[in-house]
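Shown here is one chain on its own, the form predicted alone, set out as C-alpha cells.
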Amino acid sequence: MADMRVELAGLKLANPVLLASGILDSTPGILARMADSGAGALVTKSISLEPRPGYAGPTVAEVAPGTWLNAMGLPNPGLAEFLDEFDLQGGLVPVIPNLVADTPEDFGKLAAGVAGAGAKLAEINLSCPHPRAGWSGLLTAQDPAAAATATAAAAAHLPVIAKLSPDVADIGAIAVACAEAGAAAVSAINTMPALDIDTELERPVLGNAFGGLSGPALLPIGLRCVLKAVRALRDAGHAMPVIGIGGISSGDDAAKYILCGAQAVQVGTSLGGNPERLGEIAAELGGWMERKGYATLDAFRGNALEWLP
C-alpha cells in the first residue's frame, strides 16, 4: 500500500488531501464529518476579526456544467464567537483556520488569537477575489510588498500558509515575497475573478456583480500557478511547501498538482454535491501511486518540472 503521510509546516498528515476554505467548513458538525470522510486536514471558512454579514444575494452561481462563481462576502461570525464554537486543538484530523483581514495589523491580532486558542498553523487569505476595495485597487496578493507585510504580521505569532491569486503578472514573485517574510508554506491558488451576465435581466448574475470562479476549468491555471511557484521559490532557495488548489475532483488532478511540485492539495468546489468525494479523492491517489510504483509521495513530487526548459 502507498504510503500518503506528508509533513506540512510542522504538521504530520495522515495524506496530503485537504478541505479547502470556503466549502463545507460552516459548523464544528460539518468539519468533524468531512475529517470522518477521510481529509489529511481542514482548511475553516475565513474569519476576521469583527462579523461580517457577507454580500446581498444571489451569491452563487453556476455558469458552466461543474463551473461555479460566487461572491459570499466572507460571512463569517467574527473571531470571538469562531473560538468560542470551533475546537482547534482536540479533533484527530488538524483544523487549520484561514483569516481574513484588511491590514497588517489585524492579521496579527487575529493570528494571535488563534494561536492562544491552539492552532498549529493557519492560512491568511490574501487574495479574495471579489472584495469591494478590490475593484479600485490591488488585492494584498498582487502586491508583494504588501503580501510580505501582512505575512510577517501573522507569521509572528504562530506558522502561516500565504493563500495567493491567480490574477498576478508573476506568482513566483509573489511566493518568493511571502517566504521571505517568514511564511511556512503557500496555496495556489484562490478563486479567478470573473463576471457573468443575465441577458434576460441584463445585469450581472450575481448580486455583487464580480465573483471568483471555481471548478474544473480552473485546473490547468492552478497547475501553470503552482508550477511558477515551486520554480521561482527553488530557484531562490527557499525550500518551503507549496498547497495546490484548483479544479480538483479526482485522484489524477491531485497527482497533476504533485507531479508540478506541490506538498499537498486542497478540495472544494467538486464536494457540493457529495461531501465523501474528499476522502475518495485521497483513495484515488493512493490508487494511482500503486498503478504507477510508487510507495511514497516524494517518489514522484516535482517530476514534471523535468520536462521544462
Ligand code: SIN
The other form holds:
Amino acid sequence: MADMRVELAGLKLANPVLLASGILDSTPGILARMADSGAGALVTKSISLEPRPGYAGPTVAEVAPGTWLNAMGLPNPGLAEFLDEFDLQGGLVPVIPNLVADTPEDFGKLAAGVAGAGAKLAEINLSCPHPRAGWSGLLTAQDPAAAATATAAAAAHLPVIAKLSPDVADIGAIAVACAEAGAAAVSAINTMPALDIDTELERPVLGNAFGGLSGPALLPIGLRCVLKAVRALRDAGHAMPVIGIGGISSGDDAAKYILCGAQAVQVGTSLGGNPERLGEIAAELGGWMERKGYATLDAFRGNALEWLP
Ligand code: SIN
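Having seen the form predicted alone, please provide the structure of the form predicted together with this ligand.
Time for the whole complex; same chain goes first.
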C-alpha cells in the first residue's frame, strides 16, 4: 500500500487530501464524518472577530454543470461562538481554522484567539473574491505588501497558511512575499472572480452581483498558479510548501497538483452534499500511486516542473 503520510507546517497528516474552507463545514458533526471517511485534515469556514450575516440571496448558483458561482459574504458566528462550538485540539484529524479580517490587527487578534484555543495551524483568507470593505480597497492577496503585513500579523501567534487569489498578474511574487513575512505555507487558489446575468430578469444572478467561480473549470487555472508559485518559491530559495486547490474531483486531479509540486491539496465544490467523498478521493490517490509504482508522495512530487521551458 502506498504511504501517503505528509508533514504540513509541523502537522503530521495521514494523507494530503484536505477539506477546503467553506464547504460542508458548518457543524462539528459534518467535520467528524469527513474525518471518519479518511480526510487528511479539515479547514473550517472563514471566521471573523465579530459575527457576519452574509449577503442577501441568491448567494449560490450553478452556472454550468458542476460549475458554481457563489458570494455568501463570509457568513459566520464570530470568533467567540466558533470557539464554543468547534474543538480545535481533539478530533481524529487536525482542524485548521480559516480566518478572515479587514485589517492586520484583526488578523493578529483572530490568530491569537485560535492559538489560545489549541489550533496548531490556521489558514488566513487573503483572497475572498468580492470584498465590500476590504482593507486597502483591494483583495489583500493582490498586493504583495498587504499580503505580507496580514501574514506577519497572524504568524506572530501560530503557523499560518496564506490563501491566495488566481486573479493576479504574478502569483509567484505574492507567494514569495508571504514566505518572507513568515507564512508556513500558501494555498492556491481561492475561487475566480466572476459574474452571471439572468436574461429574464436582466440583472446579475447573485444578490451581490459579483461572486467566485468554482468547479472542474478551475483545475487548469489552479495547476498553473500552483506551478508558478512553487517555481517562484524555489527560485527565491524558500522551502515553504504550497497547497493546491481548485477543481479537484478525483484522486487523479489531486495527483496533478502534487506533480506540480504541491505538498497537499484541498477539495471543495466536488464534494457536493457527500462528505464521504473526501476520503474516497484520498483512496483514489493511493490507488494512482500504486498503479504508478510510487511508494511515497516525495517520489513524484514536482515531477512536472522539469518540463517547464
Ligand atoms: C464567501 O463567503 O462569499 C466566499 C468566501 C471566499 O471565497 O473566500
